[in-house]
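One chain follows as structure tokens, the form predicted on its own.
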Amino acid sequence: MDFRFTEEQTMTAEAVKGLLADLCQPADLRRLMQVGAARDDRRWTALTGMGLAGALVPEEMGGLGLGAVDFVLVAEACGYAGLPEPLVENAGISLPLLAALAADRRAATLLDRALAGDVTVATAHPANLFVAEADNAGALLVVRDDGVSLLEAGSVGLVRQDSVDPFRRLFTLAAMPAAAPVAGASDARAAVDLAFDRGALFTAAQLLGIAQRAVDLAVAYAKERQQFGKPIGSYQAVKHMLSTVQVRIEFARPVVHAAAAQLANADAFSRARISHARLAAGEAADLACRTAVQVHGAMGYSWEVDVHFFLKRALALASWWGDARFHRERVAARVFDRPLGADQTFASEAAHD
């Protein structure tokens, strides 16, 4: 079997990386912080102009019809850049969920507007305490006990919540109007569960990108910073710290990519892979960011150091789409309740039940 990404997948990821390298550097993030802006219109227009909003929406509905394997590299690039705009939440989670509910006319109409770039859609899911980017969204998908409701953003009372990450705009829903769900609980269950798995997977991919960026920043600093007449990166202690982190990242990367390959199975095996990816990437990002701060020394604790953008994003994503305890429990259920062995490496319920 060939597990390599295709040329098209690699080209898409490289195009996104190139755009973000031009338009989403730490200096750009600092400019946004100074004016208190939520997003950069030029950058967002460039991203939506690539058709990324509809990446995971089926072609027959106007999207690109890509899969998780195609998008996981895009999410990783967003993490590496520290992208403030909600590309991953909108294109990776909300719009695929909206497309799955498009049998309802209201959902289909909103999907057309979202694919055209007129609006973004935020998702309120029980897995998350808050709703991200709700104030800038045109509508909200709200997962409730009776199903999934679609609400115009202006009709919902929003209460701003503080975040460790200055670019994550989080809200709780203070008041919601009565609205008939676009899909009942039983009809929407599979789509909602898949939305959660996408959220956990693409969060893992972002954390992987964050981890790599933190290491790259630390390596660049270690090459320049002089101590006792030579770069601190020449000292074995610094080399060992950074190489340990890079090994952790390299072990996490195939776990994330394998989880993307099996996401569509939507079974106990694929969910365990996603949770494993979430745990591995989260631990890599935590170690990478903390190590990068340590390499920078005392100034590493200051906002003047760019690594803080990535440290704060890693902390903010640590419990997003399930915390570590939840994901450990899903992995444990796979290990203790399902068969293990070499023949189970690519197991799925469809093939083994």
Given for the second form:
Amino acid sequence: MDFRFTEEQTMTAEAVKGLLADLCQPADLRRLMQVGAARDDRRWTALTGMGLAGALVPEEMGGLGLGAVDFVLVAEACGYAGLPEPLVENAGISLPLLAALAADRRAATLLDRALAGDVTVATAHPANLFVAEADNAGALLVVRDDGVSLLEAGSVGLVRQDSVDPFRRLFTLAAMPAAAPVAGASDARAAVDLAFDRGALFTAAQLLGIAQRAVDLAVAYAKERQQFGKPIGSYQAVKHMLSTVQVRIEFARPVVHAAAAQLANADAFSRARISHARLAAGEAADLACRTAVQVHGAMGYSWEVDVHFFLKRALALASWWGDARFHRERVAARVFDRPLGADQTFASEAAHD
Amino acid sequence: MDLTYSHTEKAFRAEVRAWMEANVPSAPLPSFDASREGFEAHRAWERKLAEGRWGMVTWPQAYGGRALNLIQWLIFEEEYWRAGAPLRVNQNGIFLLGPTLMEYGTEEQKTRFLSRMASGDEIWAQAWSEPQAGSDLAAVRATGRREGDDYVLDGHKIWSSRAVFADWAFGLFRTDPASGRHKGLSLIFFPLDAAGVRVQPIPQIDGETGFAEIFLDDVRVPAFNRLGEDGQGWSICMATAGFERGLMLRSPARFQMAAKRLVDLYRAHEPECAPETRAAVLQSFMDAEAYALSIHATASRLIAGGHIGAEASTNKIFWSELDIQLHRTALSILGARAELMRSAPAAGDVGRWLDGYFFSLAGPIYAGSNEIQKNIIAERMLGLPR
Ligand SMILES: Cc1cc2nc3c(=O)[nH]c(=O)nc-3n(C[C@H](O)[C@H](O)[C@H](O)COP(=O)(O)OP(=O)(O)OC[C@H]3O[C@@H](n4cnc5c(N)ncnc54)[C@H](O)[C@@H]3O)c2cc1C
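Given the form predicted on its own above, I would also like to look at the protein as it appears in the form predicted together with its partner chain.
Full complex below, order starting with the chain above.
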């Protein structure tokens, strides 16, 4: 039992954080918004240059062969920065799914292009009403009842669905062309389930990052802003609001990290933990962003202050890769149908055999 | 990150489990607060634990421990709570003073106090609070006057848990009369049966005696009984409090077992329960789990040489709030029966939940109130101005 990240894992995360601190500040976000572009090429090139696209793809297929624990801190950093580009969806969810289907030649070819950084891949999954970043993706992986299909860019009509989050590009598919699945439903089942779990987990990690960012923005403002001759952060009401949020964050974080470490177990225990992580991080982000608005006063209600970017991302991610109700039911399935008790914290189906 | 148990850890769990199964009393012991008899029954249990070298598994072997790490301590606690073993009557000693003694005590002090603490021969109370020094602990007025090789203690301590039957107390005294606030305080031990000590029980919210006032009138103790340097009392107390709030005082297993009982209670009453009750039950489970995971993360960090920091404050808020929510949920499931005393024929298991509910209300008060913890988080963790 050792609940620590390795030095390498923290170093990778620090590198991503550093890069995003340089290239993904709110001023950068605003610039992107003004020009109406989907991606900042310089930032995206820098990120792909780190080789992160293949993070979760096995080494023998040209990836880095890392696991969810290696990527979870990266996803957290993306949430913290409010990253517009689809690093998490592409590298964290779509490409490992594609790799799992690479027995099919079309999938294998696309994977090579995606690992080279030529294209991104978007995933259309029944858990999500929309497909994110579908217009910029080189191809779509579409999960349906009959299996997983692969649609090249342009082969399917996309209807843009405007999100309140200016950096989320959401689409519905106009009409599905008939395409032979790259994997049938039963063959793809495990990979699709795992893709969903990665989606939920990395969404939780992003929410955790968003929550901490909202607190940090509010703390910075509370130190600066003076009223009654003192910084507002010296008033206990303000302190207690922010401490309350920080406590929520502190008790979402180890759940997210444990969920990452257990994701590969793919059993009722690991799924409940992922869902717990999603719920806890979602609630922390929601409270953090609302609190940050309050701490900023009218500034917090303005377009000028950056809090709203994070508030909107938190709102958007709240029902992404499963809504709260869905995730609560997965926790319920573990609570009501599996053994409980102090010795069951790290239980897995493998350990029970 | 490896969230699986090693062979050694599994074997250790099995060993603890076997011992608990063979030794945990089959019927619950009478409360240690209510009577001398209950207190002594708990002391006997401490002795039994010590005979099996289970008193404090993290302590060095020389003091009756097994020199195990904090993950193994957590395994021990999990098995302890799983077995439904008695509450630790000496918790102020073994969880608070013990670790502090090991850090700040001289060899002679460790030899004198630790083994008898671990064996239950000497049971400890904490005498810090005073009528005018609660949250503002630095306002203590009790004094320790140096006379040759002795201190002469005077003052009025209050809210001292288990002091009614305990053997010793560790108190905070002003030993420099010219000092103020955090300076000039010392941590000094005194026997509760020493000449000049009067212990006055205080009934708690449920009518039972759980804590006491301690009046000290020219109580003479050797200077040997001072822990650390003269005037170092405040920083030592804060180290103790950090350990108390941060880790030892409330091991996660306590809440996980309570959450398990809550799920059982919910199942027995499911048809009568509202949907929000179900959500509250699931929330209690999740919060207990989150606390357990957080403590495992902290334990791993400490094993690798880290120090307990602000998590002492975040932990204390989280477990105390979780405890209240868990018990409120239980009472809401019990509905009209929630008000029944243990003695009521229709009570069944109700009394236990009610006791737990009352005690949960103390959680945000003792060990440093939650409001004070929020100040600490805001100032030390978030860096907000004082
Ligand atoms: C069950 C129980 C067992 C205890 N056992 C022991 C023991 O064994 N030994 C011992 O020494 N003590 C013990 N205590 C005492 C405990 O440490 C004190 O109750 C605690 O420190 C709070 O002090 P107080 O009760 O005087 O409350 P006060 O300090 O008077 O506080 C009253 C209220 O005001 C709030 N408040 C106070 N100051 C501030 C501030 N600066 N900012 C915001 N809010 C503030 C508090 O949070 C609280 O809500 C025990 C208490 C309980 C309930």
